[in-house]
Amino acid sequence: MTAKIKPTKGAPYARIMGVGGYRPTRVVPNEEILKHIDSSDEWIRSRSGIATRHWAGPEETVAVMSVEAAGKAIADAGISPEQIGAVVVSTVSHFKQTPAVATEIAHRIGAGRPAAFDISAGCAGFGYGLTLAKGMVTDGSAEYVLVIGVERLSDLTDLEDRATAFLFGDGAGAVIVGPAKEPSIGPTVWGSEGDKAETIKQTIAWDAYRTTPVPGGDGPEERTAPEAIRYPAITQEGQAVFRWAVFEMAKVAQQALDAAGVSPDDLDVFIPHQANMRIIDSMVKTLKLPENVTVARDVETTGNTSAASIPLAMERLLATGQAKSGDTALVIGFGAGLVYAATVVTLP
């Protein structure tokens, strides 16, 4: 007789219960960027909407920033670290291939022995992590899940690249996802377009720096990295990314609204990935959002923090009173891959 697997006993629905953020102490104005590129404050603001960004100091590591943001999210959710059953961290700037930084974070916050792993989904990483967390809560794998988006993109910024030197910032944003009695995280519309992978990428692969013998080689000779090789940085084809984000991602955002059964008139808040103010404004126009919808524009003072941008923007809107608990928000992340993820959530 074939054994039958018992049905899961998770929560009927999941919700975001708490949010927290961490921005590094150092604030970097455009004037500091202009020491390295031939440009102007006016040009940077007109092209990106960015006036300042935060850059992490030596002690503000990916793990340290994550722990700070996680602590605030845990307190906001009103749970204890021991109740967390899983930790999901989205980042592209944790430079150790293994172990995952999620395990270090879980230990530092006193979470006991939760499942812990990292994901790499660029600027869509928070949406990917949120979707995984929702699944864990509803299938019973974990009652509470900590989702973190964290980046030290200053480590991957080429200060001499006029197209990107001013874009990136550092920081961490975190949420707690837990059980709900009614739908509070809608279906996720997500996907990838790998044919556009070259539009946002790391300039140099890490193995270009290898100076040790290569396994499987014919002899003991060492592989030596070029002496003048530049440190890897994130580069992008600005116009191609802009067109894709404005036109294609507006369609994805609309699909997420449709999947949730929500119209633009039902929205209270729009929290897009904080990539560029022009992209944000263009998406608002394309989606025909009503004027009463609060739009996150955290990019002006935080820069593009990739996976951290949505939770950081969410935390700031709630902290400043621009949004309130129970509001209905459309969130969408998009970036390197190219990848994207959009959903509708109830704010904690």
Given for the second form:
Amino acid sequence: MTAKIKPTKGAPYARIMGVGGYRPTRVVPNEEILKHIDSSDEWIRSRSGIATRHWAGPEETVAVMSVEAAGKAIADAGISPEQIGAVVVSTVSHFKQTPAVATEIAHRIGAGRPAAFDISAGCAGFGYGLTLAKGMVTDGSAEYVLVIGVERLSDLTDLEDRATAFLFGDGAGAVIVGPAKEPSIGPTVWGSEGDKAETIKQTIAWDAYRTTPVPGGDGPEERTAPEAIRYPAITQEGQAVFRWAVFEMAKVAQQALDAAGVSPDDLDVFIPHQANMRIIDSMVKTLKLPENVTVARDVETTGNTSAASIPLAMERLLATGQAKSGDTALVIGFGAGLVYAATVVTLP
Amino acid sequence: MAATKEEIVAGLAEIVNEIAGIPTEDVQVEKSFTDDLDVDSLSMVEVVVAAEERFDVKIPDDDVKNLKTVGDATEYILKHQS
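Form predicted on its own already given; the form predicted together with its partner chain follows:
Following is the full complex, with the preceding chain placed first.
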């Protein structure tokens, strides 16, 4: 028989209640990048707008950075860790696929036994996590959700590739999503374009390094020695990515504004994924945003931190007073997949 | 109506002026976007997208790298405009 199942009951709406960030202590200027590539500080700045980035030390693991960022977000939200019902971590640079790093983070912050899992959505990861969190809060499967974007992209950077060596940074950004009386996170406009998967990717799959016997395959003695294989890194087709990011993503950003019923004139803050200053500048121009809209330009001193970039930029805008609690912000993430997610939020 | 060669060069000159700040009179068919006109690889994408809109033509990423000079772009647009 089909039994009657009790309906779930969640909060009417969800909001971002608090944000926190962690930037590794070591600041890496362009001069250090130039040790391995034939380039110049001027070239790097003109192509990317990046002057410095943070690279994590051995102790600043994905979990450690996440715990630091989460602690600040929890304090900012004014809740206690045990109230968190779910932990969602977006990352592409945690090198142990099992177990999910989310469970370790949940344990270390003292959250008890929340649902905890990792997601892989590249530079759109924060928006994907935020969308999941909103759903959990409004359907009642969690009252408070911790969403973290965290990366150690220095581990996936080819220091000898002059097109990308300067681009990536490390860090963690976290938010607490919880119940709200008013809509405070708009509809998400999100999607994927798998036909463009080759434009941003990790160069080599991890199993290329396998030296133990392969199921049904060759023994290690018949395989290329791992030291002969170049270590994997993230590569991208610069022009194709630039065109997609600026012109296609401007359309997605506009759709997110329309879906939320917010006009550009109502917007206070624009927080695009911090991929590259040139993308940000062109996007602002293409979107024709009013001049009074504050635009996040954290990439200059943080580099591209993929899933961490939006919450890190959000935290910095609020900490420096460039944005304030209650401001209306358009956030958009886009990257490897290709994937994207855009939404309008009220800042915590 | 399809644009003439002269109209395309003039249009490209306006686009390059808008994006890279180069005086329109400097934008001539023999000029290289990168070497002569200060249009780097990312600005080139902006030039291409603006040209696509203006001349109703599609210029795929794979073809962009072959457009070294203003003349190359002009010929491409002449051939492919609808």
